[in-house]
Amino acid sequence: MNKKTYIVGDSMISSLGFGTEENMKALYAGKSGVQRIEDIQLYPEPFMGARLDDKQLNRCFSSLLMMSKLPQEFEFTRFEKMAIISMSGVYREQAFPTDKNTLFILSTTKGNIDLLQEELMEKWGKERSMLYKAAEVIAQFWGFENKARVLSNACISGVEALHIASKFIKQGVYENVIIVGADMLTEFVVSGFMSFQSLSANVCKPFDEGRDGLNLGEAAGCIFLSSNEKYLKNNKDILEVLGGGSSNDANHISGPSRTGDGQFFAISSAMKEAGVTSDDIDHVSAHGTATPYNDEMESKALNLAGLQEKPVNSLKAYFGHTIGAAGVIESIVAIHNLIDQKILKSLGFEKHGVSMPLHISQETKDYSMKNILKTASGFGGCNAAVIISKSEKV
């Protein structure tokens, strides 16, 4: 059994806007959601990051409460609101099923991590800070019949969730999978990356000679996958997850392989599963965090995979690094780049700054594409890749 994994719908919220259309409009205009943040609840000193508008978040969520399958007095955390809002964008366009044929996957690294603060823990209780509990609450809002699954594997969570979901569908385990990727800016996350000295004091510059670190961001994105063609009746374009792969280079707890072999193995597995070669890949949406080690590693991996002449970009200077949401929202951008046949410039890039040759996209332009490779790498040596493809017909 090897069914197709169609992409039925998507939606996202980020510092650039609420809804995919608003985000894509900002991306094509070259806008960045990264700005100076002064909030002692997050960090004692100002830092550069990408944050959601809380007033818009709460206003948007209030309008959704009538859809909840939970009692009206039930309270939701900020993280759960983000996830549910991103799902509502998909639901409005194409109501997704919640029956036994459908799986809900939550991709996140930290979930309700803010609840570990003493005053919040007292209100919400310890269990609510657990990832499974956040997934359970989100699933109950929509009334999913199956138990929710959580995929938490550092910064590859979103890309790996797409790959695992496509395998479930191709093997006939589930007909539909709803994936949500979400993570927040919190004191825990900001102070952690500050301790690594990996945050830039400016908008980050992936693959650039002057890159000096990353920017953190927060976002939520939702993708509806299905093998059932009936959900595609309103889709002008047919897109599918063609294949994926993952690996672990076991190099260091927070540093990637110096040779790029780990990400190369993930890319190779993805191309093998998709039945394509490097010649068939039209564009690479890289992880591109703008840290010295990550970008250097990726330049080696893409050369090992024979992709050094393919247009490459990183979206981190637009959204910041949104951790567990990154793989999902950056895949949504890839989906709409395929639909619009447009490639985005790698914001922040000016001068080649890695040791291996790469074709970094330096302008946003029309570009004919069929297959996009999305990559991700994370702490613990994990790597993942997925290939998103535009089909001629169902």
The other form holds:
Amino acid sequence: MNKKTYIVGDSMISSLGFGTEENMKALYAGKSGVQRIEDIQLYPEPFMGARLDDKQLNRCFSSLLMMSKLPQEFEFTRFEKMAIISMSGVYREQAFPTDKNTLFILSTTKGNIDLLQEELMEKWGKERSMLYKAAEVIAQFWGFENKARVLSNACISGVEALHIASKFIKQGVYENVIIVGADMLTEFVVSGFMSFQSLSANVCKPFDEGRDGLNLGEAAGCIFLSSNEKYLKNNKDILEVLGGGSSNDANHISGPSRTGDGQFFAISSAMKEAGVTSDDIDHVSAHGTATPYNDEMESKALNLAGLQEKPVNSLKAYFGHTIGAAGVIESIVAIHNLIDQKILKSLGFEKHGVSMPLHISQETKDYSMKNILKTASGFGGCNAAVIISKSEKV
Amino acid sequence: MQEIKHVYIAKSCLFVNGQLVLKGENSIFVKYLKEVYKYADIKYSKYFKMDPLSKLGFLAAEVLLKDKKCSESAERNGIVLENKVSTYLVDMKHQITINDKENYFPSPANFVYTLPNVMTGEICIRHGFKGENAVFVNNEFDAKFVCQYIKSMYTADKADMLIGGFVDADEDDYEAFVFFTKKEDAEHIDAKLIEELYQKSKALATQ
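Right, the form predicted alone is done; let's see the coordinates for the form predicted together with the partner chain.
Let's see the whole complex now, leading with the same chain.
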């Protein structure tokens, strides 16, 4: 019994806009959401990051309150608002079910982490800062019958959620899975990455010779997956998750593998399940954080997988690295690149800067594609990959 | 059918397959972990750099895997753990270093442990597991969901061996429960049975 994992709908909010359409427009126009941020609430010194518009966030959220299954006076945190807004974008196009056949997975690393600040902790309490509690609140807003699940696997959380969800759907464990990837730009995270000295003082340059670190960002994205074809009636094309896999480098907790074999295992596991070879992959949406070691590792993994001639891009210079949300919003972009048959240039790239050959996409243009490989890697040595595919509606 | 090997650590007690094997002299969490480290009879210098959550998960996995044979193909060995408070202890430690803007001293060695999957990463490094790995955050151990995940990965032929369990370390309490599964025994993996094994160990520890 092998069902298909259809991608029914998606929505996202990021520094580039609210809603997938706004985001795609900004991406095709080559805009970056990464800016100089001077805000001592986030870091004592100015830094480069990608931030959501708070005014728009609150305006947008207040228009959704009437949809809430919780009492009207119930207060939501900023993180919960972000997640709920991204879900509402999907819900408006195609109401997703919340019954026993539906699983809600929240992909996040730090959730309501800002609540650890003394003054916020006083107001909200320790439990609300817990990831499971944030997921529970978001689930209660929509009235999900099943318990919400939180997948917290560093920067691969979003891609891995797509992989795990597609196994559940293919095997009929659940008919529908609603995935939300969300993480905030907080002082907690900025100060941590600063202590690692892994942030760039400029807009990051994935795979470039002069790359010198990443930019942090914040975003929330939602993808509605289902095996039920009835939800596809509004969709022009058929989009599916064909396969996925996750792996571990088993090498170092904060540094990527020197050989790329971990990432390669995830890619080959995804290709095997999808029943495709490297020839069938038309484009790779890489992790591409623009740190020296990550991009180097990816160039090796993509060569091991025989994908060095396929156009590759990284979206980190557009959105910044949005951690737990990255895999979800970057997969949403891949979905729309397939729908639009357009490929994006890898923003920030000028001169080849990794030791292995790669075909970095240098121009945003029309491009005929059927299968996109989306990859991710993260702290703890973890890697994940999924293959997103488009076919004509019959 | 073979017994499902399982290890439980809580309240200064270490249980293997429901049998108490080490009763702690010390009720303080990190001090008790030192006793478990000695019991495990290993020399592993990386252990001393780990945060308490990773130490707990690491030691539980160490005892679990002592006499177990994993797949020879590294990418066919994997792990799935649940956890309740994520990395709250190290999160607070990091938060304290940034509370005062005049005295700002975030530490990279601490920050790296502010992700719960670094614990699974440590276990993967130690045992050379290069396969599927996932951490779910849940307010309690949910045998049904963990078994759902494990069975699903075996059905999709993603692994030959998976460790499952729940590892959590909070301010005033800690608990680790891990169990060993193999693809060839996948049909015998029963959430009710796993739940019983967990509850039995838990009850013994609180006696």
